[in-house]
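In structure tokens, the next block holds one chain alone, the form predicted on its own.
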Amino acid sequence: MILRPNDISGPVKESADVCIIGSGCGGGASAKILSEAGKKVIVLEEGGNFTHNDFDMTEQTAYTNLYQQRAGQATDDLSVTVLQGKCVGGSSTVNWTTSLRTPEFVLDAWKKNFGVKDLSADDLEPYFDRIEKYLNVHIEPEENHNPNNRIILNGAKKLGYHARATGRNTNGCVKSGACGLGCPFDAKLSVDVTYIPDAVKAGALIFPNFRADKIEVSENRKHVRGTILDQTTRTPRYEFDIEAPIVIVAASAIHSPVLLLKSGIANSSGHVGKHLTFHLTSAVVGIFDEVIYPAGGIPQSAMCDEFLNKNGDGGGFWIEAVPVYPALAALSLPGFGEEHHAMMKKFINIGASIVLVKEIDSEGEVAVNSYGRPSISYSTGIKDRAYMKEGVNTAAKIHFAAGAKKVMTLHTTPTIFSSPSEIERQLENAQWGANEITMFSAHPLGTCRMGEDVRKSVVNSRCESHDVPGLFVIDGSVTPTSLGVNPQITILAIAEKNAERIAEHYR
């Protein structure tokens, strides 16, 4: 059952075998596995429950209902905008469907450097395979790539770079371009239309608009206490108390550490909130003679991964297409006044690609501010900054090779190229510090990282707290390093595998 706002008329006090905080990839997959194993499961979700009937394909509705801080969440210095879902289904409800397996070199590094057990490529193969079948992950045929994705495929091919179509978790996609706004056709097989309904069928209780504020631990019982919010106004209505011997924190790499820090638990190592990675992202924009219309068609179906771990150092970058919705474009494109107006008038001729860096020497931290909310900081390392420069350079070349007449970056000081010969010089003279180029992240990871050394990690390889038996963290925060791929398949595989262990071990 999914609780509706009208079902609540006062404070809520419940008990369960398992209380899961968060309903995204980690929480949703765990809920399905554990409910089907016969556990009484309660899932708490801070955001609301919205369905295809609520998705009107407008940015105003989507950012208001489906995103953390109305898509305005950012680091404290505002240098990186951190896009995350806040609704039943979490970020899977608003992501762009890219479904990729964890690279083997990443899993090998986890084992070698952090002692992570049972998460090799061979260990995860059956889970990857099962998840891909469950979510109908498939490669789009050639004719389905929209012009924005073709910039990558065609431009990279001309330059001799490796580019390929990516897996997508859809069924019956109508190519509306609305993936980031909530799919009004239920064609995107996100957690809210797959794992959550199956968990409900197996008996799970889903409580939307329930914000967990604190976890209290007493012997073998735990209490999750918090606030029930009005779905429309987001104002507090009542309080709740959920008692369970097993608690799974699955609130994301931003909000899971905040909850643990506010609760004063699971931090004997001092690493809760540390080691934040972003897949630090910026964009390159091309102006074409032909119509690209970057808000339409399948938003993300291709990538160039030529430069991922190319130097064997575990770092590098990759390039993907990005859907450009008008409001987001207006906020991101450089220029002011008439200059900005002229740019927006060319909206249908814009093509955009994002450069995502797999960090090796950049790191951030999530702390708790004076209002009890996330305080996010991030520092870019020398090596990763160099990879960002190289990535922007490469993406600009790809756009010219695909036919762009002009190419620009998102630097605060306009950086515009009229030919490929201008790229090197202008990027060398450009400024790359905080707030000197627009940066994003949709993949915060790593703030409750797993490992077998209790001094250097928060949870073990089974995602169980080193400090508190029966307390688990299962979401993107447990990754020991940056991934180098869009994270949803990784998180789902870790969740399914460890939820099975919980079902087996905690009888």
Contents of the next structure:
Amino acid sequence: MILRPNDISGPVKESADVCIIGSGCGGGASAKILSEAGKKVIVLEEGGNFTHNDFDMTEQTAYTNLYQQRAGQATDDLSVTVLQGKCVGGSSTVNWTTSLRTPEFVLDAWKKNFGVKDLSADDLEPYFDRIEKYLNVHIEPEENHNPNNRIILNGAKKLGYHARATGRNTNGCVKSGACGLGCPFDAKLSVDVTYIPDAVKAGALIFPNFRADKIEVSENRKHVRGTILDQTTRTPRYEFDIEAPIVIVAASAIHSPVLLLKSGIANSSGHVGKHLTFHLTSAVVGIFDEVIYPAGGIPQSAMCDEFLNKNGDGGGFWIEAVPVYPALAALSLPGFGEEHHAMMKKFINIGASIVLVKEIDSEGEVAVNSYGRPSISYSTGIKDRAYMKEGVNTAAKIHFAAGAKKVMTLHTTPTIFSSPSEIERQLENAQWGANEITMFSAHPLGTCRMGEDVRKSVVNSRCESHDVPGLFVIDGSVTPTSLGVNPQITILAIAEKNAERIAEHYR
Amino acid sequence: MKFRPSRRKFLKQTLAGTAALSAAQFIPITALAARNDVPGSLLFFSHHEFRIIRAVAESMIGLHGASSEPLHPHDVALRADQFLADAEPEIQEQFHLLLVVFNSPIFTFVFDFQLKSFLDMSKSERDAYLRGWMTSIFTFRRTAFQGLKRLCMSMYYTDSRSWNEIHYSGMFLPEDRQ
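Since the structure above is the form predicted on its own, I would like to see how the form predicted in complex with the partner chain looks, so please show that one next.
Whole complex next, starting from this chain.
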């Protein structure tokens, strides 16, 4: 069952076989596998439980109910906005459905550089197959791409770059464009409408609005203690204490390390919170004569994957379409005042593409601030900055090739090209430092990385803490490197595989 | 365990000194305008802060306060007041600090050689002042600008009254583009 706010009238004290902290891809998939294996599972979710009836397709409602810090979560210097879900289903509830397997060269690097076992492409293939079937991952037919995605497909084709349709986890999509605001049609097969209901059917208990504050470890038992929040006001109501021999931390690459650091556990390596990667993202915006209407239609169904690991260094970038809603556009477009207002009035003629860099020399850190919440820092490396510049350059060319009359970057100082010939020179003179160009991340990863060297990693290849038996971390934080692709399928596969191992090992 | 003093430590620390000076009595903070133009019951801002954020919103969004505009800067400031009342405590703390510093004649003097608070500036002076923060060589000023921009833009453009002027009609593609 999923606990409703009215079900709670005082402090909660429960016990279970497995307590899972977080209900996104890592937590949701683990909950399904373990509850179906007969374990008594309790899932704690800091955010609320919202369903299609609550999704009104507005930014205001979605950001308030479904996103971390109402979509304002960012690095300490505000240079990178970090978009994450905070609700039952986690980020899967608000992502744009892109479903891609982990690139083989990434898995090879994990094995070679971190000693990761049993996570090769061959090892994961049955899990990818099963997940893709379960979530109905499919390629959209040609006619379903909206004008914003066609910019990539058409522009890249004209320039000879490889571009293709992405996999999407939907069934009965009505092309509303609302994926990022919660799907009111339940057509997006996110964790809240797939894994979580199946886990509940198998007996799992889902506790929304339960914020885990600390994990206490003693002998064979573990206690997860925390605060029950009011779903609307987010103010504390009661305390809770869940006792379980197995605890799975699945609170994301931002919030899992915070919980471990606050608990003072699992950090003999000193690597908890380190090695944060963002899949660093910026964008270009094209102004077209025709109506693009970047908020409508399938938001993300195509990409240009020509430039990922093209040089064989494990880095590079790729380009995807991005849905643009009014506030998101306003925050991203350069400048302010009347000039900015004039750009906003061209909203329906805007097309936008994001450039996502798979980091090789950038890194960040998640620490804990004096309020017990994440303090996020990040530093961009020279190689990744060069890839970002090349990516922005390439995306701008794609927009011109697709018919844009003007193309602009997200530099704070407006950087606007009227023709392809202006791109190189202007980008050469542009500034790329913190808050000199708008950056985002929707794919934070890597702060509790896995590996077999106890000095260099937080968990082993089975996602179990090197320090605390029975304590697992199963979410995006365990990836040893940036993925270079949207991470939901990778996280689901790691979760399914390791939850099966847990079920087997702790019979 | 690694603790950091606050979420935006460097911004806070850099701004704190100036804020303390401005808050002291030596500096004549802008004479208050008539109070009747500020709502009596604000949730987060002081009346003075409300006037600052309203002026920032006007410049930031490019409004003129004309009746033909879908939202008055006053509406944006009101929404910001509600938004920040529910924000995390560290963000609340930083915004209070930021507004003191942003409007401080000390700061305008240090960076722009003029002893005028933001509220006392003309429209073009305000634009130039904001531009100075936006493009400053100092990271903390650019960060502060981003904080103000995010607040104002999100309060304005998440309000459905602003959508007509940008021809946004909600989700779904227009019929002729489907």
